[in-house]
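Next up: a single chain in structure tokens, the form predicted on its own.
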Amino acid sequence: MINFIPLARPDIGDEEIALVVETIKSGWLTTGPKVAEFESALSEYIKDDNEIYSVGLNSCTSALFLALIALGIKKGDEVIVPTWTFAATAQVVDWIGAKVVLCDIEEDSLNIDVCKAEKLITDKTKAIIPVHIAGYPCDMEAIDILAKKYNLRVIEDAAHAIGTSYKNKKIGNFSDITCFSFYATKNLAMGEGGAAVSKDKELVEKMRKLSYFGINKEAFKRYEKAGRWFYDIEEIGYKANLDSIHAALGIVQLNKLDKMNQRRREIATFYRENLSNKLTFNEDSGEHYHTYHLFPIRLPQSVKRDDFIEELKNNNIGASVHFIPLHLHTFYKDRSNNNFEVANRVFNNILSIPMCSAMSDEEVKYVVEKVNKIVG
């Protein structure tokens, strides 16, 4: 019998081990020299025909919420979140005080329905925060328009996409703020991790400071030979700085990423050659770059989704549901008035089946296999 195959594994080798012992034995294991590597090479990996700044963070929420406070969005403000995501992209937006204002989504790729948007939007709506799921790119051509049409900051929650391009230029060289996840599922992992990345260097800056209890950046030198014992608190701030025990991590995974992504294709395409055509996936593009964090299967009417993902894990493959829309939620189905149509229906159907690049070609082969067997 196959070992279990889990939803997500790290692809993790010796080269990350090396790093991380190096980056031990150095002494400095929190925000330091690893970090800014990190950065550097994070913006040089995104930027297209701008520079692009970067900030590490402990995770992709604290990226979200520092995002929100730098662009200025306070309380009584309204934010346009997909119901379609995970509770972080919508509670960041509670805990500065503003109102959460969901939206529905595309049946076909499961990212926010723009035009629908547009239609929930009041004067005190301040910005929209896209969310490109399963690292399938949102419409960032009619998401800028509407942006711009109407004043509104865009944050982009890529926890899915690190790598992901939209018409030939990467997530991240598109909007205000973009935030990544580098949690330990995600295609570039360092265990706990995320990052922002902007065009505009004051932002970054504005949060690499609020990640920080609004302490000047020269704090993280005053334990150098070169620095002060001399720091300022220039503002009220947070604590979600990147250590360098996860930057260490980042970087050899970053210049392992492309790889990685292109396994996932791979791994894509397999299924979606050889998986019973009783089954419907997501949208895929010729034109954009996915990097299949996840891949969602949609069951016929016929199977019953519960049972399927028990057969699953009696066949020793790991399932899990992508994700369950916020309005279904006891904290935001009692504030939500919005027709969710395409959610309702899609979510009554559908789950995600292994997806990572340190799978084995057998482990593909043999969840194609078991699936098929299931679906009948």
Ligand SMILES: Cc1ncc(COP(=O)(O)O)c(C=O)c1O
Contents of the next structure:
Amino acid sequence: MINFIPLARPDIGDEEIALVVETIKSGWLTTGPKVAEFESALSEYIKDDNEIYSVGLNSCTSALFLALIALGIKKGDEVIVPTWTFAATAQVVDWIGAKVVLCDIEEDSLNIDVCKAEKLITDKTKAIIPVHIAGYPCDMEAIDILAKKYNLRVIEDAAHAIGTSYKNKKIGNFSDITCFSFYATKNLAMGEGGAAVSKDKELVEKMRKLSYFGINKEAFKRYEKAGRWFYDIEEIGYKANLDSIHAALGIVQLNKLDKMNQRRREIATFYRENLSNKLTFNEDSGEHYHTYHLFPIRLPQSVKRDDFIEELKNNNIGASVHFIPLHLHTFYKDRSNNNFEVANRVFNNILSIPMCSAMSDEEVKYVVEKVNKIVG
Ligand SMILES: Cc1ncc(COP(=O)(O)O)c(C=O)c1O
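Please give the other form, namely the form predicted together with the ligand, since only the form predicted on its own has been shown so far.
Let us now look at the entire complex, which starts with that chain.
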């Protein structure tokens, strides 16, 4: 019998372990040279025909939160968020006292429906947070047109989309600020970690300061021989800095990222070609580089989703649902009366099956065999 195949597991090897050990032995555990090295490598990886600046943070959630503050979004403003996302995308808006305006999604990609988003704009709308679900990019051209027309700031939730390209340009080159997650299950895994990137150096430096109590950047050098004991709190800030141990993991993972994403695409191709034709899959137009953070499948009406997940579990296969739309959660359901026709329809018959670069061919074939058998 095959061992349990989880929905995702990190692809960590000896190189990551060696650099983490080296970092621990160096004695410098918190934000320092390893974080700077990771940030430069990330900027270099993402940049297209313009410079990109990066700040390493302790999560994508922190990146989204600090991005809103850095862009001046405040209490009373409205921010458009797709209903099909994780709690983080919306809760950061609540944290700053702004109003979350949930929007329906496109049927094929599960990404925000930009036409529907336009109908939600009022004179209080100040920003939109598109989420690149499962690693497939949102319609960035349409979002750009919308943002220019209504003077909106765009913060991309790219938690699923490190390495994703939209029309041959990597995600990270399009909007005001792009936020990545390096959580344990993500395509680039640190355990906990994240980053914000932008073409605007000042914005990134503002976020860096906000990530450490509003203290000027000299603070991280104050224990070095050449550092000064003096630091100045220039504004109110938070505690969201990335540390060196996680950054060390990130440096090696970033080096392997293209290979790991390619493996995910290989698995996705195998799934698409061999899973039952009673199932339907998310869009992959070929126009963009999809990095398959997740592989959602949609069941025929005749199959009950919850029973299907149980049956997968009985066969040693992990599965989950990404996502329970936000408007169906207790906290958001009374605060939103928009039309979520697509999200409601899709939610009833969708689930994610195992997808990660560490899966063996044997595991991938096993998943296909069992899924097809259960679908019938
Ligand atoms: C779409 C989306 N946004 C944001 C996050 C938050 O990421 P983090 O755990 O790095 O804060 C997640 C986490 O899974 C996510 O799926």
